[in-house]
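First, one chain by itself: the form predicted alone, in structure tokens.
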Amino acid sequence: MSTESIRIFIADDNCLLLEGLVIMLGEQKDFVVTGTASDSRSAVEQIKDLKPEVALIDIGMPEKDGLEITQILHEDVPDVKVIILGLVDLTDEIMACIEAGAAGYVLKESSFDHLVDTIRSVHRNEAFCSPRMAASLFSRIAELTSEGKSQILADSVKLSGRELDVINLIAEGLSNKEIAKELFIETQTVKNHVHNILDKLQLHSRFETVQYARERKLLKKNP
């Protein structure tokens, strides 16, 4: 029963590991190298015109580097997998990989069989990391749905009138004092609403709430 073959496309701009790697790599039965490049403009021309099934790319590359190439075929051939080459063993620069669209990483001191693995890997859907960076994604997974759940908490609270009007006269950085001589009312029924405000929006302070309302465009003036 024959296996059908995993297409993929080399980037590298050192030529002799490009050559090693296209010489090795096609020593598997189940790999067939449609193409090479050794500069960014050509790599994202023939991979977006040839479509391999997975791409591997050099972090290091000239003009534009892995990441960068990464994030335009992400999306403009979202269906090709790049594995990224190269790699020091950094959480932040993974992660930014990953960010980026990557479905695979090979770091510098892997072997050859780790890539082999590592394309096979991917082109099932599967994705492969250490321990340490798989802790480091659950944190930042976790990062990001706080905030979602927090600006979705933000963007759904209704402010009243009047604390839409204690919040422009914040902007115009007059006292509690001063907004309730001038909204006619007294110095702790403004306390009141500011206390309100900060517990609806969950923020911290007024600047907070300034900004909170510059960025939604509640303010009557742009200071």
Given for the second form:
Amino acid sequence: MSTESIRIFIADDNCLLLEGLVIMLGEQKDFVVTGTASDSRSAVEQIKDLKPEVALIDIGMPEKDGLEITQILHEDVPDVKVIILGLVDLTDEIMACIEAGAAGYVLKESSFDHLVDTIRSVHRNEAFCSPRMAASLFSRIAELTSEGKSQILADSVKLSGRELDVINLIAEGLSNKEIAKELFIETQTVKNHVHNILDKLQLHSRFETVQYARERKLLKKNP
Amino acid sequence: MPKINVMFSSRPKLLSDVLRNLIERQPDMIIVGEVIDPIELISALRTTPVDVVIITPHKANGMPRLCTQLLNEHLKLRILLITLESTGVYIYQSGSGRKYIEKPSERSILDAIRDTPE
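Next block: the form predicted together with the partner chain, after the form predicted alone:
The next block holds the full complex; its first chain is the one shown before.
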């Protein structure tokens, strides 16, 4: 293994694709596949442990999907650059992945060579996407601006993915201890998140936080 | 020893590239063609000798009918139909009915291809 090799982790529940990618990526002189997973729990645990430079995550992973996995990794191991393997060219999905912290998005309809180029670009801290995907992103940004949604976007950007998770669980009526159990983190960490949320939003209670999130449609289950 | 002639029509492209790589690594197999749309297999198989066809359709609709037509025209043909997201593989062959492999791996795909009748 060369010291310059890009360490890659692959998570996909499609065994055939997973096995093939391990071999094909392993044939690249500057790549080394350090681990694989076919379920989301194992993927998160291994990636946190192995800390690869690039993680390829299938959007359709069972239990926690690629988007949720990306949010967790972005919070807990931000140095790991996540590339989502997506099935459809949906602007909303691509935007959601970027907002969750993904560094790249590759359609499975793309060629293997495109995937290789994307891995190298992302590793160099460059964004790499198809002209079609770039067009979708420009269109989405224009839409947000023209509809006056830029303020909503700016508001939500203030909160990290993990903080949004915490707000959603608060809205479900969970205590700090229950939230900690749900997110596999310490109760003190939840308290810190709640403190940061109140501080960022200049609010004074959990109730106000839920109201704020509900008005801005930040809740996954908006009653 | 004659090689096994494989033709495929697979999507998405990334899986197609993986399958091509897998087959090209086998000394006893050769890719004799690839078509974009599975329906093109009907005309392709009329001009090219093929032992095994691998199909990974976007939608399963209409695939069993296509398989029946191909098997009617090519009695020794074996068809591997990989389901969406590769959760399983249906193996069609004249006189053998339909077999199913759950969660296919490279090994099970190669085993299914090598089971081609002489």
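If you superpose the two forms and keep the largest set of C-alpha atoms that fall within 1.5 Å, you have the rigid core. Residue numbers count along the first chain shown, from 1. The model shown is predicted, which means the values in this text are computed figures rather than measured ones.
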Does L18 move its CA by 2 angstroms or more between the two forms when the core is aligned? no
Superpose the two forms on their rigid core, then report whether the C-alpha of K29 is displaced by 2 angstroms or more between the two forms. no
